[in-house]
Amino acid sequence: MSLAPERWKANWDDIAAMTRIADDAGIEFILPVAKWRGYQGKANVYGKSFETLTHGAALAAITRRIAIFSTVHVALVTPAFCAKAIATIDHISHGRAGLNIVCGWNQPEFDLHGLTIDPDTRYDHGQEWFDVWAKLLEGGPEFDWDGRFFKLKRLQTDPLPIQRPRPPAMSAGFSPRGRDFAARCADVLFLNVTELDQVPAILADVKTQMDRYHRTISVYTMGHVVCRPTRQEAEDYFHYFAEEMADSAGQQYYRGHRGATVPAEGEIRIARPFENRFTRQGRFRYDGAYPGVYPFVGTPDDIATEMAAMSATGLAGCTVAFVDYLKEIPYFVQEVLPRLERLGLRLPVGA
């Protein structure tokens, strides 16, 4: 959430080039956000974004290894449409498609579509949506569906996906109900982690919820990387984009709308979602840092060491974001990934 002029512009050719770099480097997946309205402010973060099913199909055609996730708001897309779309991407990619399920939280995004998100029923709706979607992709004879939210006739889809019984699904669950939804439906759960001391309590809570359904799940978090040859360079740049160039109005918009939905669901505030380890030092606000995302700031050795510490807590992995992907990913790939291989956290490309 920064006004830094070099911030990512989300131009298609840049996205394609960035994805090819990640694909060649052996990075496991690409995960785009789905947004219909930005966070306002001067930068209007996410104000420009592509529709992610189309985005996924296009990237599937120009990559070889990387998994391609599409983010779908279940209130806006029918399960039959999404089943057909994800199966299409799975065939284009030869079995690399995945689905990120979003039940919705930011009402202004849905105002564009004339819909109102009910915080009391959104996960119930999402559960039924998922059940229809998953059954469609399993194949078999046509079926009707007579549920609370869906009344559907003669459901079927062809072709079925390459991945059986369906491509993997992920979900981000910041509240108890969100985590419960992931426990029933998802293969991967994303959670806020802003300090590593949070992780044992978070994973214990997730395990309790998973035990109810006799399932296990991979738990990931989200990270932002500022990697430079020296620690001082990295910290100076972090301070520049996140403090000096912060889009505080966009941050205020996010906090206001996110805070209006999450506490209403009785969030257990293990994750301290609007903070990070820098803001807790009390010296700066760092409003340009995306809230609730773990900041990796330092040299390649610093980043690798901190990722090893994160892995040791039991987290399965984490996303990496950058202010300017095309300029920053090559250095990350060249310097950090080999260090992670030497630490035993990753395998060489193609292995």
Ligand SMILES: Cc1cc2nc3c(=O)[nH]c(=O)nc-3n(C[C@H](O)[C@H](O)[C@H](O)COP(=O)(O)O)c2cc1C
Given for the second form:
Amino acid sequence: MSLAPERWKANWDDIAAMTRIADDAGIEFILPVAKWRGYQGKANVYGKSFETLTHGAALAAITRRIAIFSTVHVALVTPAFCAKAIATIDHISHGRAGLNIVCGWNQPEFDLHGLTIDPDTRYDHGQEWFDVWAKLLEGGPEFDWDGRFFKLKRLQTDPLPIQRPRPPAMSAGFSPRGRDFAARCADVLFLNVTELDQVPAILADVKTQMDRYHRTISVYTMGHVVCRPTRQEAEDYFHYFAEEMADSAGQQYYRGHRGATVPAEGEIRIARPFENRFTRQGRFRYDGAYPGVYPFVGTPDDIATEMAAMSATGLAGCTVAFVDYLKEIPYFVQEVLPRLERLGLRLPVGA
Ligand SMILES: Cc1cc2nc3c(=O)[nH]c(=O)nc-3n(C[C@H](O)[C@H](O)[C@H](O)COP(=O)(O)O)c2cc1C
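Got the form predicted alone; could you also share the form predicted together with this ligand?
Shown next: the complete complex, the earlier chain at its head.
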């Protein structure tokens, strides 16, 4: 969330080129967020963004091994539509589609669809949506659905997806209902982690939720990477884009609207859920990267060491974001991934 002029422009050709690099490097998945309105401010982050099912289908056709998640707001798409769309991407990609299921938090995004988010029932609705979606993709005889939110007749979909019983689903919820939803439905739960020493408590809490459903799901988090040959260069760049060029108005918009849907006391206990704590040499920096995203800032050795520390907490994975993906990913791929392999955190590409 920076005004730095080199910030990501979300141009299609850049996305395609970036995804090809990630694909060749063996990065496991690409996760585009679905947005219908930007975060205002001066940068209007996400103001320009592609629809992610069509985006996923296109990426499926130009990649070989990376998994391709599409983000779907359940209020906007029927389960039968999404079942067919995800099956389509699964066929184009020969079994690499995934769903990021989102129940919604930002009312202005729904205003342009004429819909109102009901904070009390959004996850109940999402639950029923998911049950229909999953049952459709599992196949079997036609069925009717007579639920609280959906009354549907003669449900079936053809083709079924290649991944059986269905492609993986991820969900990101911080509220107790959000985590309960993920524990019951998802294969992967994304949480914001701003400090590694909080992770054991967070994972213990998630385990309680999973135990209720006798399920085990992986917990992932999100990271932002600034990797440079020297620490000084990395820290200077982080300072530049995340502090000097911070889009404070956009950050305020995000914090305000997130807070509106999810009261802070309802969230999992994270000390500073909206911050980016970067503490080397006692310096704390809070503003410019995406709130709640973990900053990896330093040399390739620093980044690999910190990722190993994150892995040791029990987190199963992490997204990596960059200010300018095309410029920054090649160095990350060249320098950090082999270090992670040597540390036993990754297998070599193709293995
Ligand atoms: C990795 C990740 C990806 C997300 N993607 C989207 C998205 O594309 N669109 C969206 O509206 N919300 C997205 N969210 C927000 C979540 O779906 C969810 O609404 C938010 O984390 C708040 O959860 P809660 O309402 O249960 O507290 C994402 C969150 C995370 C952590």
